Amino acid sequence: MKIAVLGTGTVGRTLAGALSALGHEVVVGTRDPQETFARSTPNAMGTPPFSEWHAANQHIALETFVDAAAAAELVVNATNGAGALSALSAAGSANLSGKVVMDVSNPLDSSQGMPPVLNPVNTDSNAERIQRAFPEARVVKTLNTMNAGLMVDPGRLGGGDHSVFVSGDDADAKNTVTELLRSLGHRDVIDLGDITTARGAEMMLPVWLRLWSALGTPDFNFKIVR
């Protein structure tokens, strides 16, 4: 499958590498490839510059958002939550029409200090905003409740016996994403329902952030026991 991963941070790089290793034709999308390649220092989160990662992954092309999305069958939104709508707008609504858009973002707002809060929250979600902005896209929320390493290698924690959620209005799109999740090793995929249920998945982040603080590591996940 032709997959465009929008976002050059840790999540985007990790997903792009793993999906490529599974045999998919993967490109990474960014607003300005030249600017992205020109960065030579770690970002605010300490992530090394993209060029260092790309040196070891030269088979994965870096393209503009619009070029990456145009050729893709499935688009992964791995941008930060605040920048998701802008990035997808740059990709172009026509290039998202009819396609599965797998949204792994979280709408975290750190403008008032740490820990960050959710915006939107309770009555809306990032996934719903994306679906409203691009009504012809088939948006599926998933993978936002774990760190990037576990997204692509769930088996390294508890043998993979933990849960991942999907939310979306299109059943076929959710099936496509579920198959992709299973190919990455996820065994317990829970369909929460329509796109409004993404609010619940996103609202797990305040708990997740506090667990990170309490445990001293982000290397954990939720398991729904039933």
Given for the second form:
There are 2 protein chains.
Amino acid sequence: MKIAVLGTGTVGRTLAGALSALGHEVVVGTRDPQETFARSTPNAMGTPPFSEWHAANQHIALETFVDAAAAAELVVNATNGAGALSALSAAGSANLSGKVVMDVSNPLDSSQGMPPVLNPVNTDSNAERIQRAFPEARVVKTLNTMNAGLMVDPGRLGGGDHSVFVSGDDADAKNTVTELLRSLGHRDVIDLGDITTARGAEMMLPVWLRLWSALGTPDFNFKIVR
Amino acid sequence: MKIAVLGTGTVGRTLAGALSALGHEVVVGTRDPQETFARSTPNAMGTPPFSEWHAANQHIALETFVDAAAAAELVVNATNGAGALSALSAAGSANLSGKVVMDVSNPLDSSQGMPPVLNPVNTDSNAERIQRAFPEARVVKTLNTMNAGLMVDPGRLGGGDHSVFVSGDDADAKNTVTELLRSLGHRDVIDLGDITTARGAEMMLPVWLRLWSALGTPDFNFKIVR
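And the form predicted in complex with a further copy of the same chain, for comparison with the form predicted alone?
Up next: the whole complex, starting with the chain shown before.
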């Protein structure tokens, strides 16, 4: 499948690498490829510059949001939550129309200090905002409840015996995403329901952030025991 | 231990019965015992009237909030989230001072329709409101992330292999609550940190509610795999 991963951070790189390794034709999208390549120092989170990652992954092209989305069959929103709508607008409504948009973002807002709060929250979600802004896209929320390493290699923790959620209005789109998740090793994919259920998945981030702190590692995941 | 369970709904009854069976001296607190006893029909949720439960649990006294709290060493807030502050005010600040207040409530707000949203949320929590309103109480948030049956009998699901959280500012109070949780069969008690981490636990309710709907049963729980 032709996949565009929008976002050049840890999540975008990790998903792009793993999906490419599965045989998909993957490109990474960014606002300004030249600017992204020009960065030579780690960002505030300590993430190494993109050029360093790309040197080891030269088969994955870096393109503008619009070029990446235009050629793709499936678009992954791996931008930070606050930048999602702007990135997808740059990709272009026509380039998302009819396509599966897999949204893995979290609307974390650190402007009031740490730990971040969510915005939007409770009566809205990032996934719903994306679906409303691009009504012809087939948005599926998933993977936002775990770290990037576990997204692409769930088997590295507890034998893969934990859960991932999908939310969306389009059953076929959820099937496509579920198949992709299974190919990455996810065995327990739970369909929460329509796109409004993404609120539930996004609102797990506050406890996720506290667990990271309490457990001293981001390498954990939720299993729904039933 | 002398325990007052405030609240006469399913959660209050279930906790009162289980804590009494463990040998604690348990009373249930309500606003107006006569009024509570006088109800003769199931409530809107289909819960049978309190008198029916009490006929089978006559060793557990029903008292006013203030009488119940005054005699207790540990107070359980099992009121509905919206009524928590009013119930605890009726119990009286002096009757909570220095005591462990185990808050199991969720601030669900159904006034805008179903499913309910949370209020407060994101930048505050019910547990924090209770701690601020009663600064001399030692509030511990716990058990709000599962149904009443699992609160008192975690072993009935998946061999008890799932998790429960505690949040609070007072380490001794968290130890007391953790011991109580272990005596009920909880094996994986995770200390999330101070009382503000209750936001994380309370914000799991939206996904809990969607999971109930998606799985067709409330008999499930979160396990933190790590």
